[in-house]
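Given as structure tokens, the chain that follows is alone and in the form predicted on its own.
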Amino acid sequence: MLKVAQLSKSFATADGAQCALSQVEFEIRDGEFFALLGPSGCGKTTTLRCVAGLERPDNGTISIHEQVVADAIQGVHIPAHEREIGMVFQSYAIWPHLNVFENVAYPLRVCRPRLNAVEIDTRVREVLALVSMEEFAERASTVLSGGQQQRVALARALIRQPSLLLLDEPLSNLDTMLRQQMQHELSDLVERVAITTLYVTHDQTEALALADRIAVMRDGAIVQIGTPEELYERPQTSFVASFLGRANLLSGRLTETEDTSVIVLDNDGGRLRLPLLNDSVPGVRYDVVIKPEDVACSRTPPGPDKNVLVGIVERVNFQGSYSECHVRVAGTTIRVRVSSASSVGVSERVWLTINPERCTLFASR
């Protein structure tokens, strides 16, 4: 349904050229939903922009529907009107001078072939309805709250009944129980109208809720491509696994290979026997990454043979079902989630057992 191929891209600058893209590719079924996720500034809107046709690629092609739209070598640039798209911007930029119906219908008012006013009224309605807005019509877009603008960005977008739908943080500027709630909306319509959509967002939680697929980018690529459990489960850097989830990193160096499934690391806090990679080599410092739920938090020793390290709790954050306490181990910080009912405070001695079975291991770089 979508494919980009090398995408690449570059913006001047007064200290010179910066790459914001380079060499992105990705493809996106029928009806999938796909989510590009990131830190700012990684080069996820600069992709859905160039997807769109706000950009020019400097490198690459773009395909919607197996006609490109965009080919840099061969001069091909579809400008976004003429793209089977909708798109549902970060501000949703609504258009203070006109009502909700007014706002979802210009789309149809300004394409070609024109439409007429009962096929326009009848369109903008069942596009209303399916957003839950069919009553709020007539109404004024600068009183509607964001909750309501964004579904009435939604409708416009969908109102031409495009074959992908282009949606760029469009939850961003919702307070979080609207987010929580906009989040299940959003993937229940798209599930409904079966569309093909690309979704931007820096926000794990969402990306991991919402995606069918998940590419994580990082520096203008794409790093990883998998499903979010894909991600989650089995990270290929320790970026990614660092990235989704807040996971600890740990690092040290390998001292030795007690057999062929286990090696012995130390670092600062302690020693670990964790899994042992194909290529592991004794000497070659190795980062550690495990989440703070797969860390077990004790205020008294645990029995022997364990991966245990003992730290100081430096902060205790309440988290409702959970408190999240920051423990220092040696020069490090490690989060753990423990009971809101446990009564480990701060200033308190723990020891923390780690789970070979859940740590991924990297190679430091």
Contents of the next structure:
Amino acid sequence: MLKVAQLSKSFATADGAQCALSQVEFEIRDGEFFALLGPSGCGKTTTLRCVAGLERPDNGTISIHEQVVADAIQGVHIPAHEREIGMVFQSYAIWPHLNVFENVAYPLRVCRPRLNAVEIDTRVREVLALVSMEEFAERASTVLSGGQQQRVALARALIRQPSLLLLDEPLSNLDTMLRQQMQHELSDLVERVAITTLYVTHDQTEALALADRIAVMRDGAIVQIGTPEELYERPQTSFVASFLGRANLLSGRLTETEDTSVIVLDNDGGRLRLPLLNDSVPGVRYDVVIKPEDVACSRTPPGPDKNVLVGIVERVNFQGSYSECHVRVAGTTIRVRVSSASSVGVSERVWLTINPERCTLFASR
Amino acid sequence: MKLSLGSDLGRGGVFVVGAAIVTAVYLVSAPLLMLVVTAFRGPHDFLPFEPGAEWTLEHLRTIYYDPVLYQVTIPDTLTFVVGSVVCTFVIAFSLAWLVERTDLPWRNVLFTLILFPLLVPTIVLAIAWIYLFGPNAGWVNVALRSLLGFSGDGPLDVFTMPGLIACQSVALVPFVFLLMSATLRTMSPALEEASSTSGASPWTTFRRVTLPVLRPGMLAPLILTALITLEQFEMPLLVGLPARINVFSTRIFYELNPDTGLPIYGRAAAVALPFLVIGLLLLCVYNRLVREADRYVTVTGRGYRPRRLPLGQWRWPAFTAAVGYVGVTGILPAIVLIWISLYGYGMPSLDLLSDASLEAYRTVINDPVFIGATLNTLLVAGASAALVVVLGAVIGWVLARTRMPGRAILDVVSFASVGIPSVIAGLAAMLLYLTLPVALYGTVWVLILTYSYRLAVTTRMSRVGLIQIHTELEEASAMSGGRWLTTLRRVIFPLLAPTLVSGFVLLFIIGVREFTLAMILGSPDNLVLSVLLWRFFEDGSASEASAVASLIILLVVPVIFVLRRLVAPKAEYG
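Please supply the corresponding structure for the form predicted together with its partner chain (the preceding block corresponds to the form predicted on its own).
Every component of the complex follows; first up is the chain already shown.
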């Protein structure tokens, strides 16, 4: 449905830093909810804006429904207002000089052929009902709460019944409680309208919860594309692993290769015995990625022949049902989850048992 | 569309932006080019492109070999500018400091009264001053003579260099006061408080923190005041010429209106050239200073109420001085004009009170010339303000939102008007429209086009306004299917409305006050009120002149209040 190929763009930002996209490629299927995930400055918003037509790529092509809307080499560039794409901006961009109704009616008022007033009224009320804002039609847009602004922005993006919906960090301006709620509403709504959606976020939990597929981006390039499960379970780089799972990253050197591989962690952090790797090279440095939920933490030494690291608890963050402990092991800090009932205290010595099956190894760069 | 405008304007948008840029560049640079060319074209009184005209250095030779330039024009201009700037600054800073940083009583009322003369054409003030301080029959002099038992003329004489400087300073104080008070108001009190808590005495704090911090904020207005003083024409014409003081603006006027023979345009242009260069140089300095001042973070943006200095025993003396100033500069001129319009030119006394006559008003209002001049004034001020506001908004948008090649040039052109003295702008426009083969010269259209060279104000205002409007508000319109022109009409202009209306009000006031351009480009067909007032005054029709002056005040004040009302409700999301 949406096809982005070899997208590249470079420009200088206001503070003089060079920002760039290089060779971004992905394809979104009809009806799919696709997320671009990455830390700030990774190029995800620039990619979205290229799709919207608000930026011109230096290179590459973008096509929607087999129609090329941007081709830098051929000089094709369909302007944003002719692309029939709905977009929700990060700031929501609700016009303060128009009330809720007029904000939502705007796309119908400026489009051709002109619609008559009755038709506009019907459609605006319909789409306002869709986002549960029908009672607020006459409300001034300057008095709306964050959540209401977002609904109006969604209604405005959907009223032309576009084939593609772009969402630019739509939840980042909301407080935590509201974010949860709006996340659910958003996924319901997108499902009901059955619209193809491209979603940009830096929040991995949002992406994992909402998207059918995710493209993880870093430094202007796509690192990995896959379903949430694939990315979570089989990350292809340590970046993806640590970014998605808030996973721990340990570095060490591979030493023995008999029936097991052993990683000697830096700073005398201990040893990790792992299943034999296929094409491992002794002496090479590796990154070991371990998710917090795959580490068991005990206050007494566990049995032998297990992967055990010893450390001191630095900090305990109470999270409700569980607590996240930061355990200092040699030079690094490992985050683990413990039951809130376990009452592990700061400065206490703990033993961390690591399930070798759940570790993922990447050769260090 | 190959221009990387950073946005898709569409064909209509490109046309509108292109037309705005061409118009702006034309309004500012075409007359100046003609001026420069004229300085090198002769012979004698030929227009630059009249048949028979050729390149020549005769005008430059005549003007620059003439000792009058070095013995009169330049020293007089220098004395006038430096004297006025110093006086204006001392008065304006003192008043601004009293109103903004001390516990002076009735500060808010004083603030409004100090600003009042800003609304009135300078020519009105000039006439009022002459009626008050004229050496022979000036009210104040007559009163002083009878009080002190003097005879003859004086003791005060407005027709001297000190008199001219005093009049000019008083006319400029409101504007500079406005600049100063803005700087003083936005200065964060934390800077001074930090000094106090470091153990510095109030005097040390003032010397080592307040003054250095304020310096960049004060230097830029100083240069701006010098620029504005340089282009003053009304006071030098009315007060300076009788005193045989010849500053450059009156010199140009003299070249255009010689005692005998035809005006020699090339000579006027030759006189103008060095002053144009000085104006533009001062503008460069001003720009640099503004940029430096921006780097000084003295503005917090928060609604700080600066700590006010208790004046103590000086509170009432300071108040008396401030009220005295406002009385002499704001209220007395108004009284003298109203009195003369009702009772004729003579010393006021209680016995005369019942002799009030509206005869002068009747004469003026029944005069079709007055009606024509009023309509011309409103038309020229309104149309040029509207044109400049729209041009400024579009150019401000191009400068704020696009990365168009040549932006820097456009920026310079739009800002250059501040550095072009209005006498020169008027002269340049005269030369251009006398030469162009269109029958515009002498019409109101010439005035509208020439008034509109003041693009800097609205361009800057629009730019600042646009910076406060999130770009996504415009992009949302494009994503809704709106073409750029639709976005301009339905999103950008409405959001910018408070800025645009303020810009319009400001330029409308400037337009009504304008005398220099209207005088130089004047003809019987495009007479405006300020020039009509001058004619009555020159004819010695004191009552009629005063009536016209009073009517101008009556005209300006309500217009401003109505427009302010229109702005207020929309200002909430500006």
